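Below, in structure tokens: the form predicted on its own, a single chain.
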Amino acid sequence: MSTIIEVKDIRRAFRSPKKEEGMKGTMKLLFKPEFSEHEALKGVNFKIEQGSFVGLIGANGAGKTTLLKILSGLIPPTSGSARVLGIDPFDRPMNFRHQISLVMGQKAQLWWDLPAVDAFDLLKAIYEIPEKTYRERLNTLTELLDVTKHLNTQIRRLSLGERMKMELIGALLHWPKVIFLDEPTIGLDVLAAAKLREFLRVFNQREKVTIILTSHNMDDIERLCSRVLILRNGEMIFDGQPSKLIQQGACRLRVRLKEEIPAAKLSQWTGLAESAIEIAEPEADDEGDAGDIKTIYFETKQEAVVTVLQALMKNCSIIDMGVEEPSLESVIQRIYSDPKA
């Protein structure tokens, strides 16, 4: 397969004025401003092949949205180079714009006061889509997303899930070769998110489009992406298959204790890093009441489970325990919180 996206040593810095308190600070800002600089991306490199479905993840402020804006041509890099479909994105020639799409889950891009079908008719004119092709694509997309009955409803009167589906249709009508999705399932309920994921999976496989997806929902990443890029403080710290994030032989020890013990003490007893210990809040019962006993998860190796349990039994009383595979979400949380992970 051919390389469709290539990023070489991309860096992006933002300058912002510093303001001190009071009138003195305001006057200084007007006549002698001082600036601070924040480097959002620090020498990022990667290549993406045609038809790939890639997850781009990282904590808030890691640089994900900045990278997508550079790749879609909204902002230029401070240094380095990016090529999408063989084109410098910030040049934004018409043939480039007709081959990409950017969907931001936190920003509406359709006209809220128009019925969805009118908004799509406008996009048809903007992208100069032939009538027959337009009707075929619209029918295909509305059937896949099950929103045909909502086409004549104003966008603002739709539920969040239905609005997100309409945003996707609007972004795909011109049949782009590259799609950038910035948290498309944010705020959606479980059913709506599952339907949206299934649509993206089918569309990627059927049309062989290249998709880069950012999401804090690890279900999105696990179910859709064959490759994951992880950013931390603007640096690329992982590039590979999601399964490779979970180390071979790793497991998750689940324990419930009679006593309430802080993570620092548990770390001291077991020899595990605090970042490998998660104390979950008690779950509510059928009547809505939460108990006092919390579940504690220890990320460790299978061969170390007995040693960890022995250390716990020396110091406290175990009510029950179990061993399970570590979730991708728990692994990612540890990477976010532990600079050495």
The other form holds:
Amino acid sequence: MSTIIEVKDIRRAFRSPKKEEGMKGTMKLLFKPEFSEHEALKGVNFKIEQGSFVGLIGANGAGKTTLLKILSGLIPPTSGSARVLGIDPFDRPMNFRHQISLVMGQKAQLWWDLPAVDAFDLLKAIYEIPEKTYRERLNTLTELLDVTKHLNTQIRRLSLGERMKMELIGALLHWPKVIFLDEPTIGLDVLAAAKLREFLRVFNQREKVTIILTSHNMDDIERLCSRVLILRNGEMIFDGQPSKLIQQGACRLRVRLKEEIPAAKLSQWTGLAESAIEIAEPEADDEGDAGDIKTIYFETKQEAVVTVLQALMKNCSIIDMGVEEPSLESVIQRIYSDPKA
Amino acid sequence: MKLGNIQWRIAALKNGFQDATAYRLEFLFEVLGAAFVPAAIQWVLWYALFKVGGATQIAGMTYEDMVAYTLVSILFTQVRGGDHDFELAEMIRGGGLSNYLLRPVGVVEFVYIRGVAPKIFIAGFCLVLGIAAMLLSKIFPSVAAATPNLTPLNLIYGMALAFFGNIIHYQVGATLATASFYWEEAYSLMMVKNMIVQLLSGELIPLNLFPESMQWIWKSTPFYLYVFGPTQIALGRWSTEEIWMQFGIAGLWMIGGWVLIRASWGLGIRRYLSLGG
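With the form predicted on its own done, generate the form predicted together with the partner chain in the same format.
Starting with the chain above, the whole complex follows.
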């Protein structure tokens, strides 16, 4: 498959005024403003093949949205280069705009006071979609996303989920070749998110479009993306399959102990950092009885499980234990919080 | 121009009109309300000067001339630019511009077309209203005497110039809006522009009331083409040669405005931050 997106050593810095606290800070900002520079992206490199579904993840402020804005052509990089569909995105030639789409979950792109159908009608004219094709696409999309009955309702009167689906339809009507999705399932209920995910999966497979998705919902990433890019503080720290991320991550040892032992002591016995030990409150059974035995989770490497267990058995009595495969979410959590991970 | 290019412009006009009329009462107040306050202020002023103060002529204009100017200028004040230049500035500041930058249309033109849609409707409405009122006014001899050259054709020419003015107003606003790329907030700058426009467009007073030595001020801006110029044309106070010259001047301002927009947006867009999201 051919490369559709190529990013070479992209850097992007933002300059913003710095305001100190209180009235003194206000006056200083007025007469002698100071600025600070923040580097949102620090030399990012990657290539994406046509038809891929790629997850772009990272903690808040990691640089995900900045990267999407550069790739879609909204802002230029400070240095480095990006090519999308063989074009420098910031040139934004008309043929480029016809082939891409950007959906920002936190930003309305349709017109608030108009029903979606009026907005779609305008988009049909903007993208020069023939009437028959437009009808077919609109029917397909509205049926897939189950919003046919809301087409004539003012956008501002729709629920968040319905609005998001309309935004997505508006972004797809012209059948783009590359779609940038920035947190499309934000604020959606479980059912709406699942429908949206299924729709994206089908759309990607059926139309062979390239999708880059950012999301804080690891379900989105796990179910949809064949490849994950992880950004931390503007740097790319992982590029590969989600399954590799899990293999590479720690496994989770679940233990219930006879006596209650503080995390500091457990850390001392096992040699694990306190941050790798989670003491969970007792879970209630079917009758609502929670009991008083807490479950302790140890995040560790698979090969270290026996050592940890031996250390525990030497110092206390274990009631039961189990080894769980870590969820993508827990692995990602650890990567976000551990600068050495 | 390609058919597709015309289609999106027509669709944008339709969409802009749908958006402007989404709230019927709000639209009605916009149509009827905005121009009547300055007109009422003018009428009170003229009444005080002529009827209470005893003046017979000011700058060669009688009370009837002033009232005729006030009434006719209402029609063109309605068509004077909207606030979509403010919308552009806010879009730059808040990141809303991103919604348009990725569409295969020129963002400045697209915002103008959507914003001007209700003005086209208002212009048509004003024209019909103006012609009807003009025909009715001929019943009253004193009004007819003050407006001997007010004809439907002059009103149409006046409205055409007012529309040129509308375009120039947006061009000036869209150029000033690019200050948002540098300062982020350009609201006050645009407000100052609007206040200057109110004074120099002839919306508040006929511009020939300016002292002779200060006439150059309004003549050196395009703002008089918004209201004063169209009113002069409608009232038949400009000769045919003058009218065509003013259309020519408006054309030159529009070319200048287009160049300014191209330059200021080309420079500013590199500083766009696309905030939010």
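Residue numbers count along the first chain shown, from 1. All values reported here derive from a predicted model rather than from experimental measurement. The term rigid core refers to the maximal set of C-alpha atoms that superpose within 1.5 Å between the two forms.
The rigid-core alignment places the CA of V305 2 Å or more apart between these two forms. Superposition on the rigid core between these two forms places the CA atom of L173 less than 2 Å from its counterpart. Relative to the superposed core, I318 shifts its CA atom by 2 Å or more between these two forms.
Note on K24: its Cα is shifted 6.4 Å between these two forms, core used for superposition.
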